[in-house]
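First, one chain by itself: the form predicted on its own, in structure tokens.
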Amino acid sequence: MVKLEKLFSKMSKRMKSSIIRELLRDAANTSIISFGGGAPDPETFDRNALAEVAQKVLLDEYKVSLQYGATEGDPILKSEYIKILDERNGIKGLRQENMLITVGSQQALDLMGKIFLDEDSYAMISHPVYLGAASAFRAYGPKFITIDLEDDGMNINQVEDALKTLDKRGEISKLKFIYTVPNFHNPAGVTMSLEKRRALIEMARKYDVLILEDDPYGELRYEGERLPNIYKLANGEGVMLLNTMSKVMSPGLRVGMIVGDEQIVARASLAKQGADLCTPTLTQRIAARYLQKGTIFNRIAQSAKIYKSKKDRMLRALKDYVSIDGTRWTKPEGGLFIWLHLPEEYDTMEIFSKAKQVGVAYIPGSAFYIDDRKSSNLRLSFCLPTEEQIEEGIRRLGKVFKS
């Protein structure tokens, strides 16, 4: 019998099962209200349209949409979301050579990965960070730099003397970049403010730092003034720009991109080839033809709308059935998360399991940290439960809390 556990590789044994994977399970179980996952709520999808759009598309396009595609991804989808980039966010002069299209913006971490972390790389994260993000890049094996979040985003101090004791030591070429989520961050669902995104862009090119802006949540802004990309204010210099279409079209598609300089979008493209030769050419076309439409911003600001008062019937449940003193949680402009800070003496990794005895389920904190910390903290969503339900999920939560 052959012994399996010689045969992986380093970095297979880096692999970790994630926890909100496990919860997507539980979204599927009507026995239980999950905050757990992100996934966007059905209703917001366009699927009369999409499948207006997905017939012509087969029987019209069938020589492209059914058959092998550039590794680059379809030219006219990324022409289509070129003008997106100028039209929303400002960024003039991209060029189909600046965009890689991807199997959502899942894979253009991972490429981003694959692509600069050795095992002597330091990669810069916030404290929380992303899981999706911490699970790409931790398979390559570097070792992270962590930066804690504060309201207004990552805290620019310690990102500064970070990069100072780097620099001190001679290791400043090693970081490879810093990674970011500007606009209503997950798990904390903070936005940075326009004051830091300046000062990190000054901090990156003072020490010849790559910064990797992920913004999958921009567009789900829902009060507040909407604030320019980090690309946009570095005039694409020394950023790398991820997006993706499942928050606002459809994660079913599973297309994301990658924006910025040729070279590096040039290596993620050879670095995709090996992994999956292309992205689908079906769903490319489709959500290419579907943007062609015109309708997709009012489609987005019709899921808005159902993401704000879902976010304000969760905000009031906390208030009414949270009351235990030191708790307090954030209170996001967009996006689809809120970051709940329980005293320090209670552990959401522990309140799991009985939250989910009575039929609640939420990201507990120490999921969000590279050193798998005991956490007073959790994450819930509220983009996929109904109204409802979040005011009963929270009431119940509230009662296991105090408990």
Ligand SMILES: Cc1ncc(COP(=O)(O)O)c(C=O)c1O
Contents of the next structure:
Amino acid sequence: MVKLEKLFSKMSKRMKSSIIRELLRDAANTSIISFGGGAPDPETFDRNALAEVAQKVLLDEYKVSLQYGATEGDPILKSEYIKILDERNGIKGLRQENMLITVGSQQALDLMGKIFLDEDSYAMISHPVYLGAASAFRAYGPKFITIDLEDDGMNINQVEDALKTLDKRGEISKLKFIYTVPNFHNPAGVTMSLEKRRALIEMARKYDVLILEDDPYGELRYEGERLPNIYKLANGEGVMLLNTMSKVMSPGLRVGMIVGDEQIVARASLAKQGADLCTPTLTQRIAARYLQKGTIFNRIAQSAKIYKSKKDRMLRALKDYVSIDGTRWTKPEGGLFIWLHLPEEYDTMEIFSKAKQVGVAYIPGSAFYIDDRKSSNLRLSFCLPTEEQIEEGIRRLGKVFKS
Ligand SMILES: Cc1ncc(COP(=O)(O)O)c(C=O)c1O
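Given the form predicted on its own, state the structure of the form predicted in complex with the ligand.
Every component of the complex follows; first up is the chain already shown.
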């Protein structure tokens, strides 16, 4: 038998199994109330309309929908999405060449890693970070520069200090991008303020660094004022926008997109060709025809009501059952997550097994730090459980924390 260790590439050895998947695999085996995963509530899926569209796409458009497609993506889907970005986000003048359709935005993150990162590169990320992005980037071996996340987004002074330091060391060209989730951050639920968005653009320009804006939750705003995308504020210069149909249509379709500079899009397309030739033509065309119905934003408004109600129930339950001194939590205006800070002496990884014993799961904060540090924080997602389960789950968690 060939010794496997000598076969596996350096890249494959850098890959780590997601702690979230492992924790949730356990949790899924029992009748647990799970605040763990970030999967949308299936009741928000517009299944009847999607079924109707899918049937037509399969029967009437089989020559396209069951065939290979262009690596760059379905032109009809791209035009529909370009229209949405124009009408809802005020992003004007995009052309087909500015967009690549990907297999979810997870593939977009991987492609960004593939085309930008070498082993001597730096990638700037927030701490905590969306774990899927960190894992995608980590495979390419960069060094991470981590920036604390505050209630109004990344700590901008730290960003500036880090940029200055790299510049002084003559290494600024090795910093390939600043990765940020400005709206309803996963896991922290926080939104980057307008001032910080502007400051980030200014700094990125000064040091000639690219911003990767990952925005899966922007349309899931339940209250408060909508903020412009970083991409829009920067007039598209020096920013790549990553988006997805996962949280607003269905993650099962696996349709995401990269928007921005056409040379970067072309390079990412080249990288995608070797990975999968194209995003499934069937789900792209279903998404395109569904968008053409023009009902998606009504549907999202309905979903937002469901999520807002769940979020409010969780916030109320936290107030009622988890008011230990030194405890606080974020109050998101959208998205799917609440980030709970327990007093520093708590280790939420240790408490996880105790919570499981009383039938509740969450994601310990350490999962969202690339150095696997101990953490007194945890992520609670309110999207899947019912409101009654939310109340009961938080009540049980409160008891565990107090004990
Ligand atoms: C911040 C962020 N980016 C990207 C993704 C990946 O989403 P998808 O690949 O389903 O589009 C997620 C999923 O939860 C996410 O939270």
